[in-house]
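Below, in structure tokens: the form predicted alone, a single chain.
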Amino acid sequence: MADYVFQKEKIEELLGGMAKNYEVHAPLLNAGIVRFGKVEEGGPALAKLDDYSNSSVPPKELLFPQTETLFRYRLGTGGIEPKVPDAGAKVAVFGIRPCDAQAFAIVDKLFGWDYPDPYFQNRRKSTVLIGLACSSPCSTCFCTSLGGGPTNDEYLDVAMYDLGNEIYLKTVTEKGDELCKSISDLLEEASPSHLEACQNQSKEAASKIRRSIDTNGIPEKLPALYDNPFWEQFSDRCLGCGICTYLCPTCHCFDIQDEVEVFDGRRARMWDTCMFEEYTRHASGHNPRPTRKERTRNRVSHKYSYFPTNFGVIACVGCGRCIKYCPVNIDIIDILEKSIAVEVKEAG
């Protein structure tokens, strides 16, 4: 593993250098979303790294698009066209923040569970994260109650500290190596003060984090509330909109659905979430969530409860998105918090 810097002003010569071996994905700005895209001439322009937090939506779309041809038909001919991306194909996510990079860890034990999913795990295989430190975290940021933290380098294969005027960058994998390797050319020998600049900073960051929830109990008492009146005092607010699984960067569910115009066909996954009413509509017309109530209650439980109970890790990584964009101001925190507070009788 090696320490590099590089001046800020250089950025863009940076990620041209990428650019020759690798399909280079960074932070665009684009009518003031922030949203992560592939880097090309004309396109969006790149955010400035001091200029946002987070991304407006998270990088889990480069490897779970939020629309995806699984594969192609032709009506009569008896075949199909595969579509499955090509596991070569090396891609650099530049920016990301270490939430959103421990989201991929989290979701990569969903798809490549009892089946591994090929479209999911080529690009998880293909792609290199290049992380870039919070120094500033949002106001409604609680990554340290996850397991992670505003500078975290564990889910990363290359991690960045914006200094002011230089970037410090740490090589945390081979990949991460690799990749740096292959610009070497554009980056100089870090030094000690360089390091003892990003301890400080790490210091600093963890200090911001304004938000908190202890999570020991809350998968196993979650289970205790499924009938109680207690997701009523959320779901009463909720729209229904899908915002907060939408742009959850753990959230994983979809949709499947065959598209054929005249002789042609394809079937296609799109992303779907369990907070609108026909997600669990069955073809009778039995839904076994009819209100929102039951959603509400879904939604948490499974993050909170159902993952950890089949994969040992709670399926949020405190980013703070579904917080900071209800258009309602329901809070996942004070779900959580009002949960554990909530008596639960005993049975008989």
Contents of the next structure:
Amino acid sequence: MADYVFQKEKIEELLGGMAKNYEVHAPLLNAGIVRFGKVEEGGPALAKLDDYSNSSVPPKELLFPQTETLFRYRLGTGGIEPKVPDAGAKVAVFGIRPCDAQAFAIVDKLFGWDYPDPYFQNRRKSTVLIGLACSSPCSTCFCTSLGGGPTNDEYLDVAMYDLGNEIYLKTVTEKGDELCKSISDLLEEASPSHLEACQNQSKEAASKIRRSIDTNGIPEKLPALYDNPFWEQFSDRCLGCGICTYLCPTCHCFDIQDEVEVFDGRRARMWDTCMFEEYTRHASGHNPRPTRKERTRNRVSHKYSYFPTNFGVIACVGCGRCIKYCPVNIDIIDILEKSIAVEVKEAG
Amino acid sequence: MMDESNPYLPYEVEIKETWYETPGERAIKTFKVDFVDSSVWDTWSHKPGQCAMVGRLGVGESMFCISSSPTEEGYLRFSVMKMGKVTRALHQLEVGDTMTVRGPLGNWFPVNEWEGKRIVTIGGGIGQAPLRPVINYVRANRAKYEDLTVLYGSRTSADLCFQEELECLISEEETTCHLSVDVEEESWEHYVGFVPNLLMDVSPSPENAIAVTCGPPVMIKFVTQNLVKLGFEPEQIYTTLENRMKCGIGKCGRCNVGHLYVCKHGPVFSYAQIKDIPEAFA
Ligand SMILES: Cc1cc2nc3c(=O)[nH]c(=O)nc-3n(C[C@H](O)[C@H](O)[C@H](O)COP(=O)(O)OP(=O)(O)OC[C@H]3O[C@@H](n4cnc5c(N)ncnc54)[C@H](O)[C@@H]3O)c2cc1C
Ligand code: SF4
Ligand code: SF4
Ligand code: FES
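Got the form predicted alone; could you also share the form predicted in complex with its partner chain?
Below: every chain and molecule of the assembly, starting with the one above.
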């Protein structure tokens, strides 16, 4: 695999070069919110690379849109027209953080088991991830506790390091190689000093991560704490707004709805959240998760126990968004720490 | 089988016959349907206990068990209780109308593993729908099973589904069939009382037996307790779980009890599998 550099001031030129062969998505700054979107003339401005440690809305929406048509139909005449995205399209995601890329590798497992999901998988196949290492993580980041790290390139196709005036770029996969070759006229060769600067940055960035959790044994412990009264304390101030799940890069739950305009209809899926009351309410009115206590327990247990039981990996990458954006400061690390503590007490 | 390349696409089916099983606000209507594209039968195969998403374009789809046994050929059957949006829209349909079917989904009763055993089914209300394919499968493969006992009850005699077939079960020699209603009514010749009490009254032996129970959650709870009292091991007791569903293929998230997705790991579970998962009884 190869490495390159380019001048940071030439970022727009670089994205322009990419756009010749790829549909390019990058972090955009719109009304103070950083969110990935298609780079378009007249659209929101590109966020500066040091404007965001992490985007407010995770780029999961690029592979799993907030609302997505599954198929269209015309009432009365029959016939169903699937709307599956083209796996052969070429999409580049520029500036994705390592944790958000890791999240794709986690939900890959769910969208791939039993009945592979062609909507997610085709987008995944067509997408090249050009990641950006974090040099100044947020105070809520804890990626190093979940097998990741601010400069982890494991789940990227191309890894970028912001070295001040220059961006260092390293290809990780063949897909990434192919992309870099397509813009090679805009890239310069890297030197050993660049590599050294990156290595220093990696060490420094990791040392800036302030929060952590020892996840060892948590998946096995949580089911035993199902009836513990502390779930009530953890959730008593929860507003049930769902932010912690909508903004979580590994949350993948959805609803399916039909929409009809005279005779033209579509069946679509849209993000849903286990923090809402209707999510599990039966048609009889019975609800197996009637209060926020059960719903908070499910959110945490799903990520830290049920998902690892099914897929062998915790469904959290430590991006910290659920902590940062919860309006009432409910903190998943805090919940996990207290869970561990309680068990120790019971065992002792 | 379902369209492997896209598990969200349903088949269109035409209603061949339809009738009401029970009256009232929560009426149950049975539909016998056939695929509009008859070539679907070349790849279709389902097992007793499997489900499908049944719906109407423009309204949506809901999960129902396929209440016909695979031994009944040329059609699928669904029995639908009128509950909300989708079920109301389905109830409006008549012979010749189309609906959609996406499936078969989920696991099934391991009727092959049960060969050589005595089968006891214990149903309540609409819960007889998933038991019907088991009963008819065993009846069609009589030599493979030691015997068949059917226990079925509902609130009143008008709420019993599949009445004509129940007459058959009662009159046929190879099957033992006991019916019950919750409260006394005129000219009712069978048991009066709740299904868990009927079970104790009949007291089937656990010897070489498999008990399968479906019905309202409270009924399942007490039936299971009583089966244990009668000496059934958790491995000998089977049930189905129900939860709200959207995708039916283990993706949309909502149907889980603990780490088990009811749509994918279930809906059929042995009591041994779920007895330590409190959410299964929530
Ligand atoms: C594995 C499985 C197998 C099943 N098999 C069968 C079967 O064989 N036969 C059968 O009849 N059913 C079966 N069900 C149940 C069936 O799926 C539901 O009754 C059905 O989904 C109701 O859908 P609906 O669209 O009519 O209700 P909806 O309108 O979709 O209900 C949606 C929501 O609206 C509200 N709502 C609507 N109506 C009511 C109401 N009357 N009371 C309170 N709230 C309401 C509730 O919030 C409910 O959650 C099965 C379910 C599962 C999971
Ligand atoms: S659970 Fe919280 S910290 Fe973990 S990935 Fe989701 S939003 Fe990020
Ligand atoms: S973000 Fe906070 S308040 Fe909102 S649902 Fe999540 S835990 Fe509850
Ligand atoms: S119904 Fe979607 S996961 Fe089970």
